[in-house]
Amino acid sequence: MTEKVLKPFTIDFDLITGYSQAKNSTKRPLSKMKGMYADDVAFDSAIQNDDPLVYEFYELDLPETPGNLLFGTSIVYPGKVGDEYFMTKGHFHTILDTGEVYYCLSGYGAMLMENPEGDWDIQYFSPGKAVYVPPRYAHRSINLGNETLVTFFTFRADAGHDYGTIETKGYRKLVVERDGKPEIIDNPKWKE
């Protein structure tokens, strides 16, 4: 089998919006986030009303082989389901010992992380700040502001994504709005 030889290339990403003229994005409307939010009644109501776009991302189609880096932009729109902020589904990497870097281009938000052993952490995004996600940590971007949260990310191309663990178990913690500010609470739906 002959491996594809990559050549240097350039791709456009708008530094404010995260959009690319050269690539199509993957879109996640709220209906594709079933089970991710704690308030099922608020979730069902939001889907019946207009099924808003929660987030989208642009990711390059590179060979998923050792030595390559995947990169792209993640765009999380402002909004809430009940008192829980709009967020990405979140994922582990299939190769669990994979780190990832997210650099905030615009907006305000957080990266919620947890590992299989139960350790968790939250780091905050604002323009010009980078968040390092260590190996073994599931991670999810959360928009805590009134503007779109845009981040640029990169990770090893062969790492893969494990969404299934999060879809089955959820995250141990949630970020909700209380008295106009973000607060971290235990997830009442989390399954061991």
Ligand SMILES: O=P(O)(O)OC[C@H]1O[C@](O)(CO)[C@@H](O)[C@@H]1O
Given for the second form:
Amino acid sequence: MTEKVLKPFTIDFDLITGYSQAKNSTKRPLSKMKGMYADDVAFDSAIQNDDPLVYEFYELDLPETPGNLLFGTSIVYPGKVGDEYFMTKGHFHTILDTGEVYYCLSGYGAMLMENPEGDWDIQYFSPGKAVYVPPRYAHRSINLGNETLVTFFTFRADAGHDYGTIETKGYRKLVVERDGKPEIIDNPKWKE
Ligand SMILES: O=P(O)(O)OC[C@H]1O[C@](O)(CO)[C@@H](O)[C@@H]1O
Ligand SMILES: [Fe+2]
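Just the form predicted alone so far, so send over the form predicted together with this ligand.
After this comes the whole thing, all chains and molecules, with the earlier chain placed first.
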């Protein structure tokens, strides 16, 4: 079977909102993140109230081959569940040995990372900063500000997403507001 030859193309992403006029985004309301925030009572009351949109992102339908790159914007809205900042689900790549680059277009936040060996790290996003997620690190974007956090990402197209590990074990650390400032604490729900 011969693979379809891709033609060059151009796509728009707004520098402030992250929105594209050319594509539809994938949206994740809070109800899609059951069990991921530490405070289950605050979670239940928020989804019963208005089930806020926590984040959205653009996925391109390029062939998932090693030579292609997937890219797009990730848009995390400001907000908290209890005292924990709005964040993405986070994932390992199915091909664990895959790195990814995120470039911040607007807003303020962080990328929280951990690898299966137990190392964890946090890097901060502000406009103009590029964060490198090395191979083997699960990654989750967190909005630590009052505005929308917009990043542009790219990674090899065959890498895949492994959500199961994070959904069952959780993250080792979480970021909460203490005295008006972000603080990194151990995740009480984390399972070895
Ligand atoms: O996969 P999550 O944690 O739900 O977050 C989605 C983001 O991660 C990506 O898969 C890139 O790593 C993007 O498609 C999107 O921005
Ligand atoms: Fe990723």
